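We begin with a single chain expressed as structure tokens, specifically the form predicted on its own.
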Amino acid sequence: MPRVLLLLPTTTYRTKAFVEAALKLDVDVVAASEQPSTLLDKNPEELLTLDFGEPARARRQAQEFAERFPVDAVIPVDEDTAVVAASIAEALKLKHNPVDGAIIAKNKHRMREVLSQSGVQVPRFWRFSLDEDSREVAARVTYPCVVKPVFLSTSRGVMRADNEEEFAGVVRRLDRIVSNPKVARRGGVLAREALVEEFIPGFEVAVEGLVTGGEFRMLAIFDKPDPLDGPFFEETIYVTPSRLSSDVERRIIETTGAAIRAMGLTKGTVHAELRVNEHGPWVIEVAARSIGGLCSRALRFDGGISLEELIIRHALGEDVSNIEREAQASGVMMIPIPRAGILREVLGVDAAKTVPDVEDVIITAHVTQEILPPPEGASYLGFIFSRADTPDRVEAALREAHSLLEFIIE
């Protein structure tokens, strides 16, 4: 029976979906986390503690484990585990993305450099240190611009500035965000680095896909119907299939593929973000992992196969090139956080679930939890899922269900 090593941070929503997919495929799972489980001694073949913050140490830990319990594939679920997964796979001589490619995907500035040098269309960019005089940096960039940390995801710390005065305020705010001890530890040597990009007008899409032998295969293009123009960039609705023309879709796929080749990614999942305008697609980000949160539930493939099942099959070397996304339209709303505070009550969930074409409403935030919207926050209140005959009906159902929810925040 094949054995898969899943790198599952304690903060991930993905554990249940991956474990269920593995059980369905009759695959043994080793759940690796950064914190030891109380059941570790009773399940030494199924549980492993790895230091995700130190890839070299995690590599040694995984090698020692694999000497006793051989592993056939390594699967990361986020940016923080992607580099660790690549390092472990290299040590175990498993087909996977190279370490350098995973590092490029994690470091937004390095990604910009590589893509720009390869002729992939990206925003004009500048790197600076948060320890520099922000007035000097403000004088050498163009406006409007977007300021972001080089290592965070889920729009955390991403802010727009339209002039030098706004730029100074944005930098101060970013400094406070990355100075949080937990965030600083996560960033390591990158914690004080920041990136400035020219703001690219247009609409945004997300692309989900697989890379095999360095070749990209698109699984889905998600429309993002809500504008993402700032001052912050919290994502809300994803709908697939895209309502774009076949020509625009083709250019998005070609641009994503070119970015992946330039970054040196060779095997695994990718989640890309692109903006599109009259000048074509612009690559905003290519992550060496699959879609985050519970959003993977919006994707279903031939025979009811989940994205997690597809990922496991692909990681184990199975040919999945003929497995297609279901014909039905689908989508997800990442329920935005309207304001900071303590969540006291959630109303309207049962009513939202009865909206036609709504498949489920899942509230992931818990009562008494402190919640923060972007740019400080990095999570959502929950997720709404819809399936329908058309993308328009999916979007309408998501919006109607969201309108019935009320969050009491103190």
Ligand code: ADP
The other form holds:
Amino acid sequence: MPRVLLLLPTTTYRTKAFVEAALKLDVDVVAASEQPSTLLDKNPEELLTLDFGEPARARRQAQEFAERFPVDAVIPVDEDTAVVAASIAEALKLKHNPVDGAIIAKNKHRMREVLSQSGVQVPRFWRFSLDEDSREVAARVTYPCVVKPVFLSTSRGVMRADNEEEFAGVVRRLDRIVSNPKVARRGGVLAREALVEEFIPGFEVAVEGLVTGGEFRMLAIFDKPDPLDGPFFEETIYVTPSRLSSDVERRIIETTGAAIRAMGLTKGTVHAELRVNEHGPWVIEVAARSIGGLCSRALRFDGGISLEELIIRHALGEDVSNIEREAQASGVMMIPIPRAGILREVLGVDAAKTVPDVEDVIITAHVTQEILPPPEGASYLGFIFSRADTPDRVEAALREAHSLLEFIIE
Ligand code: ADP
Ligand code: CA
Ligand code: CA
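Moving from the form predicted on its own, what structure would you give for the form predicted in complex with the named molecule?
Full complex below, order starting with the chain above.
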């Protein structure tokens, strides 16, 4: 039986979906995470503790493990584990993204440099340090602009500023966010580095796909029908198939493929975000991972294949290029956090579940949990899923279900 090494950060929601896919495929799974598991003694060939924060060490740990239990593929489930995964795969001589490509994908400034040098359309950008005089930086940039840390994800710390005065306020806020000790540790040498970009107006899409031998294959384009104009950029609705014209879709796919080549990504999953306006598609980012949270449930392929199953088969070298997404329209709403506070009660879940075309409503936040919207926070209250004949109906069902939910926040 082939064996795959799954890199699972402790915060991931994806373990179950990957383990189910592996069971269905008769593939052995090794779940690697940072926390030593209490089950470790009993299942040494199924559980592995890896120091994701120290890639060189994690690489050695994985190598030692693979000497006893040979590994056929390494799969990172999120962005933070993508670089470690590339490094481990390199050590084990498995086909995977090169480490450099994974590093570029994780660093928003490096990504901008590489893409602009290759002629991929990206916003104008300026790097600065949070230790610089922000008034001097403010005078260098054009407005409106978007300020962001180079190393975080989930729109954390991403803020729009329309003039120099707002810029100063936004930079102070970003400074507070990255000064949180946990965040600073995660950022390491990059924690004080920031990026400011020109704000690109337009319609946003997310693109999910697979890369094989450096060639990109689109699995799905999701429309993001809620306007993402700032000042903060919380994700909400994703709907596929896209309602854009096939010509625009083709250009989105071409641009994503060009970005992937420029970044040197060669094998694995990608999740890209682009904005489209009269100047064509602009790359916001290309992450070397698959869609996050529970959102992968919105994707289903021929014969009921899950995204996780497709990812495992692809990682093991199988040709999955003929497997297509189902014909139905599908979508997910990442339920946004209306305001900061303590979550006391969630009402209306049963009613929301009965909305026609709604498949499921899953609340992932816990009662008594402190919840925080972006730019400080980086989570959602939960997820709503819908499938229907058309993307319009999916979007309407998601909105209706959401309108029936009530969150009591103190
Ligand atoms: P993260 O890695 O945290 O998701 P992104 O760079 O993808 O950060 O930014 C998050 C969101 O902010 C994007 O999906 C987009 O809606 C918005 N955004 C980021 N940069 C720009 C930009 N230059 N112009 C317009 N919107 C942007
Ligand atoms: Ca990102
Ligand atoms: Ca993003």
